[in-house]
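One chain comes next, on its own, written out as structure tokens in the form predicted on its own.
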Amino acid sequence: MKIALLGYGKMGKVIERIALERGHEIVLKKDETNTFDGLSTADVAIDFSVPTAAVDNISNCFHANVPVVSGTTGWLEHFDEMVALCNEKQGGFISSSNFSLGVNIFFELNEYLAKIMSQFDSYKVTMEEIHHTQKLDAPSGTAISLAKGVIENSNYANWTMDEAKNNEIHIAAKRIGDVPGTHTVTYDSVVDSIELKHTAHNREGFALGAVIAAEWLAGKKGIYNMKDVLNLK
């Protein structure tokens, strides 16, 4: 399978290595210094770039009739626009805040726990995410996905990084060293606390999940997510 890499930073290089190990060919390594030459020859593209480049990367894929997997976060105010363009061009699209198998299981556990905890008003939920200092957006897309998972299964209405009101989830975002990603969901009461936590040890899980998603998406049309890829529905 021919893969175009859109974004060639640390994640892009890990994705490249894993893709090559799995027998794929890299036909484009797109960064800020080169063009999209070679994109149209790809069977699928993987976008791990920066928020300011993601929309242009994804748009170019749809116009080139190349399915695209995007793991870039911080651009989701344009998500509906990209969905509309995907439908218009009959493209294939997966966007996820996190492609790690463990994190997607974590998402499922988070939603299940939220349903249970919604019955107990004595507990207040908060979240914390810790990432490396090069991560540009805060809170992380994964933390936002976790908050949405709680909101959809409880009486919470919103998340905030400021002081939380009764119906809001407070998210604390920290940037420390080279931390790949740690996310904690805490339900706290006066008598005890319940914590759900995922700690990434390196970038391998994110990269492998993105390549698996690309393998699954190649040749498909439509808009999907990691639940489709991992058959978690």
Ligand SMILES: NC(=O)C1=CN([C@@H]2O[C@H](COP(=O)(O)OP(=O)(O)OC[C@H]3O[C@@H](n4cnc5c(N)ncnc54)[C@H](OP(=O)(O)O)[C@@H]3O)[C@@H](O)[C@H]2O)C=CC1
Contents of the next structure:
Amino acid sequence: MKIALLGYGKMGKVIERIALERGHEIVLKKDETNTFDGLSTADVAIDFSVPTAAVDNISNCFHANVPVVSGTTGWLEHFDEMVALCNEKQGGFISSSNFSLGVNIFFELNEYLAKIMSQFDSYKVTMEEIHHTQKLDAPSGTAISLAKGVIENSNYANWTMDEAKNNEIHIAAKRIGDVPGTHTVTYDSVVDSIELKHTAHNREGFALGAVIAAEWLAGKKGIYNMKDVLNLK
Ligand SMILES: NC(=O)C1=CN([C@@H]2O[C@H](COP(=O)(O)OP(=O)(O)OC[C@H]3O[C@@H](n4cnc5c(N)ncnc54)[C@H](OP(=O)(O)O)[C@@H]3O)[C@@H](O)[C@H]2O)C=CC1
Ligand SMILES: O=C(O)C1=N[C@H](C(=O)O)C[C@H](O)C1
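Switch from the form predicted on its own to the form predicted together with the ligand and print that structure.
Whole complex next, starting from this chain.
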């Protein structure tokens, strides 16, 4: 499979190694300085760039008729525009705040726990995410997905990084050293706490998940997510 890498930073480089190990060919490594030359020859594109570049990268894929896997976070306010463009161009699109198998299992557990906890007012939920100091966005896309998972399965209405009102989920974002990504969901009562925690030990899981998603998406049209790829529906 011919892959275009849109973004060739920490993630792009791990994705390249895993893609080559799985027998794929890299036909474009797009960074801040070069052009999209070669994009139209790709079977699939994988975007792990920066929040300000994601929309342009994804749009170019739809215009070039190349299905795109998007892992970049921090551009969610434009998500509906990209869905509309994908539909208009009859493209293929998978976007996820986190492509690792472990986090996608964690997402399922988070939704299940939220359903149970919605029956018990004595517990209040909070979330914490810890990442490396180079991360541009806060809170992490994964923390936002976790908060949405709780909101869809409980009476919580919103998330905030400020002081949380009764129906709001507080998210704390910490930036420490080289931490690849740690997420904790905590339900606290006066008498005890319940914690769900995922700790990434490196970037391999995110990168492998993105390559598996690209293999799954190549040749398809439509809008999908990791539940489709991992058959979790
Ligand atoms: N969904 C998931 O599973 C995961 C998502 N992420 C997300 O992926 C993104 C990238 O993370 P990471 O690799 O750590 O970040 P890096 O900062 O290491 O890499 C970002 C890359 O994007 C490049 N870039 C800048 N502008 C453009 C542009 N216009 N077109 C294409 N590339 C551009 C940068 O190029 P240059 O070097 O020239 O500036 C750099 O190579 C982040 O949003 C992060 O949150 C990260 C891990 C997992
Ligand atoms: O920037 C990162 O590094 C990561 N970003 C993603 C996010 O914002 O959730 C996923 C992962 O936690 C690493």
